[in-house]
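Below you'll find only one chain, the form predicted on its own, shown as structure tokens.
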Amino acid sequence: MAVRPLVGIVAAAGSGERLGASGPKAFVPCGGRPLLDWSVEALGAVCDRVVVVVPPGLEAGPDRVGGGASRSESVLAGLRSAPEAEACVIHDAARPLVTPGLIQRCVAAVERGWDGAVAAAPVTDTVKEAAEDGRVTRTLDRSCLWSVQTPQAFRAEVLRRALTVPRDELAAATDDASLVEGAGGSVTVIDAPPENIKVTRPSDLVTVQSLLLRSHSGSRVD
């Protein structure tokens, strides 16, 4: 069953410090346009409305909202600006290669009854848990481990409730899905394509620009 209105929220309030940018990461040029524009375009192909959460002071423009002190606070600000949303898709501006196809697959899982659906990749490396002194305490079974990404789609009311936690819990959250899980919500993983890369360092930006150039030639993969 379709869940509408569907609102996309782009988390674009990051500083870009590790990227070495002179300004906010989401506004760094990539493939001839600001990094965040690629995500807005992909979400716009699926969602009824797209809200962009930007650093305070950069709210000029339609559907621009100032972010908070943490990522989850910024998502909460974006969600509060869209009270009409029945479902929402949260996506990081730092993943500009997201496709409408991946977004639709996350949304479809929510429409099937899940409270949330997150793009993710199976872990392929061996993962070990270690104590503070570096001593390995155990080797984890990678067959059931996933590296979580965005987009992440949710029933909006479920995410709203999950975000109503103390500020320190919001600041400690590594993603929105962990808050939904902590509140008892059901979350599923959606296998993401290898191209759904996150831009963190300058080398990532070079890789992404190359893939965007390839996508313009018609070989972009959903």
Ligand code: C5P
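Predicted model only: the values in this text are computed from it and were never measured. By rigid core we mean the largest C-alpha set that fits within 1.5 Å across both forms. Residue numbers count along the first chain shown, from 1. Compared with the form predicted together with cytidine-5'-monophosphate (C5P):
- Relative to the superposed rigid core, the position of the CA of residue 141 differs between these two forms by less than 2 Å.
- The two forms, fitted on the rigid core, differ between these two forms by 2 Å or more at the CA of residue 132.
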Contents of the next structure:
Amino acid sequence: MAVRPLVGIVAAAGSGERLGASGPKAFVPCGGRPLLDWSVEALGAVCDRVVVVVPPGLEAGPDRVGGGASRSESVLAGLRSAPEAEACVIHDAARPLVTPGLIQRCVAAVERGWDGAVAAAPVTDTVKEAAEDGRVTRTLDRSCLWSVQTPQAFRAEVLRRALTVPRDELAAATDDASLVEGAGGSVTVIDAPPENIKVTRPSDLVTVQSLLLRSHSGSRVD
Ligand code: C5P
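Please give the other form, namely the form predicted together with cytidine-5'-monophosphate (C5P), since only the form predicted on its own has been shown so far.
Below, the chain from earlier opens the complete complex, with every other chain and molecule after it.
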């Protein structure tokens, strides 16, 4: 059953220090436009409205709100500006290779009854835990491990509740789903292409630009 209104929230308020750009990461040029425009376009194809959470001071324009000190605080600010949302899709501006097809598959899982659905790729590397001195303490069973991305879709009411935790817990959360899981919500993984990478370092920007070029010449994979 369709859950509407569906609001897309783009987390774009990070500084992007590791990228070494002169301004905020979401605004660096990528494939001929600001990085965040790719995500806004993909979400706009699926959602009723798209809210972009930007660094404070850059709110000029419709559906732009100022972000917080941590990613989760930025998501909270975005969600507060969308009281009409029955469902929401949270997406990082730093992942411009997201497609409407992938967003739609996450939303469809929420429509089937999950509280949340996260794009994720099966882990292909062997993953080990190590102590501070580098000594390996454990090798994990990768057959049940997923590398989690965004988009992440939720029943809005469940995410709103999950975000009502102390500020330090918000700051420690590396994704939205972990807060929903912590509040007892049901979350499922949606198999996503590993190419949906996050731009973190300058070399990621080079990779993403060549993948965008390839996808826009007709070979994009959902
Ligand atoms: O820093 P990282 O790359 O993990 O950030 C993931 C996403 O969260 C980025 O798109 C970034 O703009 C966003 N973010 C935010 N508010 C913050 C920190 C990060 O919207 N305070």
